[in-house]
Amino acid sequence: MSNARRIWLTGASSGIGAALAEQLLASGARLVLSARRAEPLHALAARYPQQVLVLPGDLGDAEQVRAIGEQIAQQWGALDGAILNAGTCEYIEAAHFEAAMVERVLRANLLSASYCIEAALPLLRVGHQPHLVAVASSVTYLPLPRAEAYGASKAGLRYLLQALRIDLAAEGIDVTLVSPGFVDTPLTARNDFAMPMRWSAAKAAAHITKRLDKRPYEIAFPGPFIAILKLLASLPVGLQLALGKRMARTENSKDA
């Protein structure tokens, strides 16, 4: 157990994060688990008492994240990996555009990841074969209706990680971006539209876990769905707009 990889996993209370926690713990990894809801984290700790350190908190609060980082330093002294999975999704109705929604989603998806990176990097620098991983989204390949806030936050996360990959290369810290398509989670359960090629959280977690050791630049899935998005993204903007207008909801369609 002393040689097990020490990984900080955020957003571990449900969805992909909870499934990742299960699979990483089963493989023998030691995990720091963080999320707003502490109960699911303590349940995992009860099943894997020698492998789990539960440090819950609001990751959109810089002070709370800093305190979590300090506790990891005190307990473990270093990290070998950080998987930043915490996030949320809200959809914008353009007729009632709400800047506060954009701010909420950016804080949950981009700023929280930035706070965690700030706390994790000093620990990764003294870890073994350090690996920084963040879960973005396939939505960043193609603009979609109502996804302005979510897409902007995940596009920002994509750029942040891609640029960090360059700046951290000299320090030997590998960076991987995860870009899922639709996955069954409590968040997507609220969606009121079709979600083609949807995967279970367990299947998504298995796909990610299987590839982490190879430290790829990106883990994107499902393959056919990603290929279709990239193909559509290569179309002229006018055609993308026409396609988006066909997908967009009107007031009449919302009432249907």
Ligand SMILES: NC(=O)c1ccc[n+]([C@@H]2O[C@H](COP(=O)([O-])OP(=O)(O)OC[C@H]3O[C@@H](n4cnc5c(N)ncnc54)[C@H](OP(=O)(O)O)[C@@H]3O)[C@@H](O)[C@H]2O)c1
Second form
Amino acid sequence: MSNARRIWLTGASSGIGAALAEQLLASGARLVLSARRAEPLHALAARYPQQVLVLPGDLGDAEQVRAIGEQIAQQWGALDGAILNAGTCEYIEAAHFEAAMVERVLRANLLSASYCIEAALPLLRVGHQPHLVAVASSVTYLPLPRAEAYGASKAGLRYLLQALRIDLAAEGIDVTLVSPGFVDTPLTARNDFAMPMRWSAAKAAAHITKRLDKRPYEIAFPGPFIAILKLLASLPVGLQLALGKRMARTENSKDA
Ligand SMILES: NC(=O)c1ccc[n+]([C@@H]2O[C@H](COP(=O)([O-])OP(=O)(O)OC[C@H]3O[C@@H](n4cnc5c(N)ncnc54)[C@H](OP(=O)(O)O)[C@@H]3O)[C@@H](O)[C@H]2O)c1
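Previous: the form predicted on its own; requested now: the form predicted in complex with the named molecule:
Up next: the whole complex, starting with the chain shown before.
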């Protein structure tokens, strides 16, 4: 167990993060688990007492993330990996555009990740074969209706990680982006639209963990869904707009 990889996994209280936690713990990894709800994290710690450090908090709050980083430094002294998975989604109604919602989503998805990166980097620098991973989204391939805030946050995360990959290369810190399509989780259970090619959280987590060791630049899935998004993104903008309009909701179509 002493050679087990030490990984900080955020958003481990439900969905993809909880499934990742299960699979990484079963493989012997040691995990720092963070999310706002502590109970699901303590439940994992009770099952894997030697492997889990529970450090809950609101990752959209820079001070709380700093405190978590200090706790990791005190208790473990280093990290070999960080998997920044915590995030949320809210859909915009263009008729009632709300900048505060954009701010909320950017805080939950992009700012939280940058606070975590600030806390994790000094620990990764003294870790073994360090690996920084962030869960973005396949939404970054193609602008989709109502996804303005979510897409902006994940596109920002994509750029942040891709640029960091270049800047951290000389230090030997590998960077991987994860770009899921639709995955069955409490987050997507709220969606009232069709979610093609949806995977279970366990299947998504297995797909991710199987590939993490090879440290690819990106883990995007399901393959056919990603291929369709990339194909649509390669169309002329006018054609993309025409197709997008068929998916968009208007005041009239909302109740239909
Ligand atoms: N499901 C999909 O189809 C899909 C597709 C593409 C990308 N993703 C991305 O995958 C990641 C996981 O999503 P999911 O579908 O598994 O959703 P989920 O079941 O709602 O899980 C989200 C996790 O993030 C945590 N979290 C959210 N805001 C937080 C905050 N401010 N501070 C600390 N923790 C926070 C939640 O914990 P607490 O509520 O306990 O804080 C929870 O553990 C997200 O980044 C999401 O954008 C999901």
